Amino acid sequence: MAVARGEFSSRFGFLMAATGSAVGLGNIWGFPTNAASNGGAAFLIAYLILTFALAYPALMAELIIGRHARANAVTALKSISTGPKSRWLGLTVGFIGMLTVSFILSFYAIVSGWMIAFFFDSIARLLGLESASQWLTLDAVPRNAIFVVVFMVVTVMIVSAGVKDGIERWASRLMPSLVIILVLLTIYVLTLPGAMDGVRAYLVPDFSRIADPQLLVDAMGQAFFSLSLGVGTMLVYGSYISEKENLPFIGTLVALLDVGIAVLAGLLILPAMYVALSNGVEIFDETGAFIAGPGLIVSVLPALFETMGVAGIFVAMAFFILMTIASLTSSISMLEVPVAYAVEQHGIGRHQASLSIAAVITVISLLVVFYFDPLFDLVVTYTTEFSQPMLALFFCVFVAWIWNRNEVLEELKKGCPDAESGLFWKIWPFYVKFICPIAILLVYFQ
């Protein structure tokens, strides 16, 4: 059943939404700790190379397919298919992408719930509510379950409002706020004792690690996860872009903004960890590696904030607002992928689709909450390390091997009439056809 589709009303709105999708917890905690654990600036160099060598071409593939098809991922891939086999492949990739993004959102909601809980903890401590503070920081099933539901309700409220009135409006408010808070927190942390040790750990390269296979795998995974690739989020957002927009240009802006915020986050998190170390907080685990991931956010940094007295309460409040915003701008793009399919393919109302799909994802999240140890790492590993890179590879295959080359060029010309003579078209078709798939497979199997 045909339904009216939304569209971003401005380039700024799209950039905020797409960058918000790309900028999430993976940038704020994943990138800095990955960098610190993989040779400092050696990881940063590998990340920058892989972002623009592998992730950016895949990003462009999704944006081009999305704007051409003006449809959800399943319908879009089927529409550019040339026969029964490729249509079957498009259907499979589209559905696996929706399944993957739903499972990513299921674990994302858990971690995002922690961010909200710790934000309320800073308010409770400010008001002297010790019992509330203890409950909010206790890693217990009831707390985790409640805040999963809270986070998913907020996500549903935004997505159900539509592209312009929901996603674009809130992304345009949240992303500038995120950048301002991130900059202010970074400036403050860099003035504290021990911060420069963190800067050195982050920016001084250990070039002996640059060819380390694990470093390359981590850098590729970080690049694909932080740009929300392979699961259809950028394809769906691309379907809401005006035909007047220059796709290579705005795709470059999204990649640059994402990388810029990730690098800036490194200048906040790594110095903050060494400030914590100088204040007597342990930042290394029993193997001597940096405490990363959830442990960093729910143990190291809160312990640091506690050593800062009253000022630490306000710093904690700002930090966990930052983390909640980063979570929310990503979650709305994840939920939009299956919602767009339900609305366009089955004619379900947006509000009903958002509520129903979010309810299913919430149930999955709650199952992970109740069986955290066996399920959490399993879901994270299979979605972000296995599924995402392979799905991104198939998007490259579709745009370079299945879709007609002239149709790709015509789509680019809509917003860039001289695209055929530009540098992007001279490099990208060959690159996304041969270099990207081979490189993704090499790094993936390595």
Given for the second form:
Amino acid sequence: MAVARGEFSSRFGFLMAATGSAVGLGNIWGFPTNAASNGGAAFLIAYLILTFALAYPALMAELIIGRHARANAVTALKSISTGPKSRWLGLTVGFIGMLTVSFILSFYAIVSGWMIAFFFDSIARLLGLESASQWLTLDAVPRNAIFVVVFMVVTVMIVSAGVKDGIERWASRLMPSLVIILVLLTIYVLTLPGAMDGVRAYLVPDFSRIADPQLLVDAMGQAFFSLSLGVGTMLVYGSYISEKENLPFIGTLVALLDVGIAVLAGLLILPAMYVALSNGVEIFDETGAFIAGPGLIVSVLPALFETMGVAGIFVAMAFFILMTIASLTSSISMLEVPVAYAVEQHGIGRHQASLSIAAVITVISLLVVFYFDPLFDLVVTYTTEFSQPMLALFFCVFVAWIWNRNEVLEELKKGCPDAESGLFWKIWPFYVKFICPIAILLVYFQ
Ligand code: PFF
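Starting from the form predicted alone above, please write out the structure of the form predicted in complex with ligand PFF.
Let's see the whole complex now, leading with the same chain.
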């Protein structure tokens, strides 16, 4: 059924929405802790190379398919197929992408819920509400369940308002605030005693690690997760970009902003950990490795904020607002993938689609909350380490092996008439055809 589609009203709007999707817990938590556990700048270098060599070409594949098809991921992949087999493949990849992104949202909502709880904790502490503060910081099922629901409700409210009035409007408000808070917090933390040890741990590379297969696997996973690839998010956002836009250029901006914010977050989190260390907080676990998992955000950093006295309450407030904003601009892009499909393919109203799909995801999320121990790691590993890189590979296969090459070029030429003679067209088609699939497979089977 034909439904009037939304469109981003400006380049800035798209950039904020797409960067909002890309910048999330992966940048502010995942990247710095991955770097800390994988040889500091050695990880940073591998991550930068893999982002521009593998993830950026895959991002472009999604944006180009999306803008051409002007449809959700399933319909878009079907529409560029050339026969029954590729149509079947398109359908499968589109559906698995939708399923994957829904599961990513289910664990993302849990972690984001913690961020909201810790934000409220800083308010409770400011007001001297001891018992509320205790309840908010205690890792218990009722608290986690309530904040999953709170986070999902806010996500639904934004997505159901539409592409321009919901996603674009909120991303354009929240992303500049995120950058300002991140910069201010980083400057503040860098002035504290011990911070420079963190800067050294982050920026002095341990080159003995650079060829470590685990480092490469982690860096690739990080790059794909961070650019929200493989699950149709960027394809759907691409489908809302105006035809006047030069896709390789705005794709580059998104990748640069995403990487830039991750690198900056490294300058906040690692120094903060060392400040915590110099304040007597334990930052290594019993094996001598950094506390990088949930423990970092929900125990190391709060312990650090507590050692800072009253200033620490405000720093905590700013930090958890930052995390909540980062999560929210990502979660809306995740929910948009199945919502766009339901609206366009099944003619369901946006409001109803957002509400019912989010309800199903919330139930999954609550199941993970209740059976946290086996389920949380399982969902994270399957979605981000197995599913995402594989799906990104299939997007490359679609654009390079299945879709008609002239149509790809025509699409690029829309916002960039001399695309054919440009550098992008000289390199990218070969790249997505051979290098990306092979490299993804190689790293994958490591
Ligand atoms: N890019 C987000 C982050 O770095 O936290 C995570 C993400 C968003 C993954 C959207 C997948 C997605 F579809």
